[in-house]
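Shown here is one chain on its own, the form predicted alone, set out as structure tokens.
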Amino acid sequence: MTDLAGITSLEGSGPRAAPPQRAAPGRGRRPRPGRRPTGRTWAVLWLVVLVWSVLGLLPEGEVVNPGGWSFFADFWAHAARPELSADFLADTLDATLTTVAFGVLGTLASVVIGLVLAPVMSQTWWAPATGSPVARALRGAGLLLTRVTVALPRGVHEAVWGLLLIGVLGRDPLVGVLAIAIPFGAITAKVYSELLDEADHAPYEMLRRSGAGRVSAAAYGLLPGLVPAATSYAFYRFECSLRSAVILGMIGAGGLGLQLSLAFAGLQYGQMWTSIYALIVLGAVIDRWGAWLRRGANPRRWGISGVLGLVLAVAAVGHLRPDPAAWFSADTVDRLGRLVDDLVPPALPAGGLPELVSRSVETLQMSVLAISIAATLGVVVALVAARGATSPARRVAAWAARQLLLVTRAVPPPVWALLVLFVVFPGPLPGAIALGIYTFGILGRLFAEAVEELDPRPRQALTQLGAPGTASFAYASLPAALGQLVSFTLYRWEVTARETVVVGVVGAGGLGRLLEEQRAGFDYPAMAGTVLALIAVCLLVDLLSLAVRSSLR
């Protein structure tokens, strides 16, 4: 599993659709076409929901802030004048190393958590379905309990974990690592358990029949065949961890995110651009590393990368210099106890249930508008960015399009939100636009890779017959890639719903803004209620996404 299509299918929250059953000749009933929604039906429904979302997010007064254009232009003008003093460059290098250290150690911890929890989350562990009905019921209950237990940390965004952990550990470097490791560990455990269930079980069953225990049978019969896919997924998680490390920095954990937020607070645009350029370079290195690994699935490359990963992990510990004694001090235990007491039981926010429902609907509308912006722009730019252009002019345009995608996904969503807030009055609309810009960078890259993997001959045939490039893409490439593009879009919609909290904490609206207001007011019971509402919104999006994907198979 080295492609993201496999990842999207494994990270989905809902149960998988069962393979179609072939009816016996003459005995089964004919399928009844038209009972399941078609792609056209979903497209119409999506347009209706999009219009509803846009109307719901528009403010009652003016939308555009004319006075903010000068600040906006000033920011972009500083792109050619970044802060290059020796002291600030040294600070930027140190912040970059901190961000990388968070990403490396957070990924390593999440993989360890995934390896420990994956077996007990798998159907393989709770099989066989033999014995008494009571035993089968207990096994089913055990599987359900483990999956529900792990679903809770998976549903809470790493930024929320960061806010809670800062209250317990302060500015300890462990905050950045744990805030990544907890949710990503739960996600990794879910994916690894799916890998276990999908593996060839013949060696495992043979060992079990020979009297081996479940752990030994899994270790010798299943794990060796899963190493390539598990390693590939771990690297994908590393890419995600680095992006999350920047976001965690913006809420106070340290690293490039903290440097960015401090520079923005002081309107030091030159310093902001130095940090942004560091993020772009970091993103480009990771992109090239990932592309190098995926190209040809060479075991030697994975071995080199594994050794490099271990070196980075040791270097990360040396850079962060964590103090384990502080994690278990009496003060830390006391703050953790008080935090748990404050969070339980959850409470409604000021304004009660109507306020919570209103912010939840706002969050859902933000995710719909954001993914619509991202998918529309992503399709257009992927057409240009896909490799394979024949003329020099098109190769230059493709390179420029890929750099555009790199920049948009290298800059974290809160920074985009702060920039949009220059020219759009505060509210959920600028938050949705910011998320759309950021997600466009990720979706555009995925779309471009999907287009590159298509058979080019139909498109070339149309072009040779005189069809314009756009028409060739629309009639020859787009229909072939449409299923994969829809799959990517639905996957990112699920992620975007979680990330609305990130732009919300900088004042862009939705449940994230409510969460930040409650945190600033030390209203922890209401924070817990808001987090549960966010999980419910994400679950709704997951189920809708699953329904669309299932009906389009």
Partner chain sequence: MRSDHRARSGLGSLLVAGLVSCTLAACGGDDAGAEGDGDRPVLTISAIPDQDPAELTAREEALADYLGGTLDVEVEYVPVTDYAASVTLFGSGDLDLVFYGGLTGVQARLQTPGATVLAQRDIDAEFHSVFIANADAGIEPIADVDGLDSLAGTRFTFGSESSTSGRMMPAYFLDQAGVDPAGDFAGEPGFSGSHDKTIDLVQAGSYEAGVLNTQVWDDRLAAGTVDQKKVVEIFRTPSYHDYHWIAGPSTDDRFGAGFTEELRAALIALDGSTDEERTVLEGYGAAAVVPTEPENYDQVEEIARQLGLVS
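Positions refer to the first chain, counted from 1. We call the rigid core whatever largest set of C-alpha positions still superposes within 1.5 Å between the two forms. Since this is a predicted model, take the numbers as computed values, not measurements. What changes on going to the form predicted in complex with the partner chain:
Once both forms are overlaid on the rigid core, the distance between the two CA positions of Gly67 between the two forms is 2 angstroms or more. Here Ala461 counts as shifted, since its C-alpha moves by at least 2 Å between the two forms after the core is aligned.
Compare with the form predicted alone: the form predicted in complex with the partner chain:
All you get below is the one chain by itself.
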């Protein structure tokens, strides 16, 4: 049900996204128009860009610091010795609930925002393309304007939203919820509008012709058919929201992220591991839940999950005890006004435009290296991790590989960054490596799922003909999965570009470093300028991945 391949194309930019790229066995290659770059061209281009990125990020002199291994090893040695005092465990449980509460309410709010905005962003809403040319142009402009407006909030990382919102709402539990809901609401609206446009419009048109208004026609003619895909996407957003809740915690919103970050500041590795284990358990539960939902596409399972989601939402409100009245107080309005005044108009950083450009290039290079590391490691490990192995040895290996992926994505990027910083000399390189390792955990899991859902028959046929296991996999399964793997990688590349801001903390370069510096000096106009540069970088990445995907289709 959770059609991740579909999601990655829906979340991409461009007016009309691709039809979901399910691996369809037996589907012949479509002839490609002659001028379009092929897969091989893209691969060569990517290699060139990767080499350029690595050269750009390498520090002068040595790269690996042998002196730091003892610190690195010390951290991992503590995995066997987490802090287990009753008090700390009680705190950890409470922190886990807080993180879940942020994730649940953040998702719920995103879905509400998505539902409200989706129609306004859809081509269906701005159709019909009849009437005078002026009316049509106006409608076209309207569609474009809503899309651009909604693209802005999602270009800003959740952590940046969190830091801005603290200034407006103060110490309010809803800062965490809103910081997730604003960017995720925008992306959900985008995805839901695509779903609307791709749905069967016959019932809607019929209702419209018989005189129904657009709202009621959509409600009765379109929505019912969209419920499964929309629910499936909401669950995927829930997973993303939980990860964001941890990052937000690290900047002070509370929950496991906060606990982890407090232990981190004091280098209390035992306590850090307790939080990491809590994150691992949380991740495992969500994984299982998702897998259970996908298997069998059973509507009853979605019903049960929906009820469970609502119960969680109510419990989350009880746990966080938000005070919505405070949102509408004169103080809040006043502070919001001041923040907007501070941010507008945006300004350039201390070094002017050249500084902003060189930082943007560095961010791009970091994202290229990070996603390359993640995709390469991800493919290798996913092949081992995919469920469905037959021999006991392979099953053990698969289980171990899945745990590796789970641990890798449970440790948040700033923690990876410090760990890498102990063994790789400072600069943007350790930041990129850290982000690569973290993204590997996420991508490896997506890859493993893609491999699991492959049609096993071509591979079995080869094996029966006497081909060794690896060879039959390489020739029968890999080509079929490749489209999806590339699609996931490109989708995650944009997310990684945005996430470079959270590893800026440890002296990693890029726009994140600039943003930290400007925040320390409360230079809001320059912060706004840097955020706009980050949006531009993400847009560039987004357009590039759209170009790659559409030419490979």
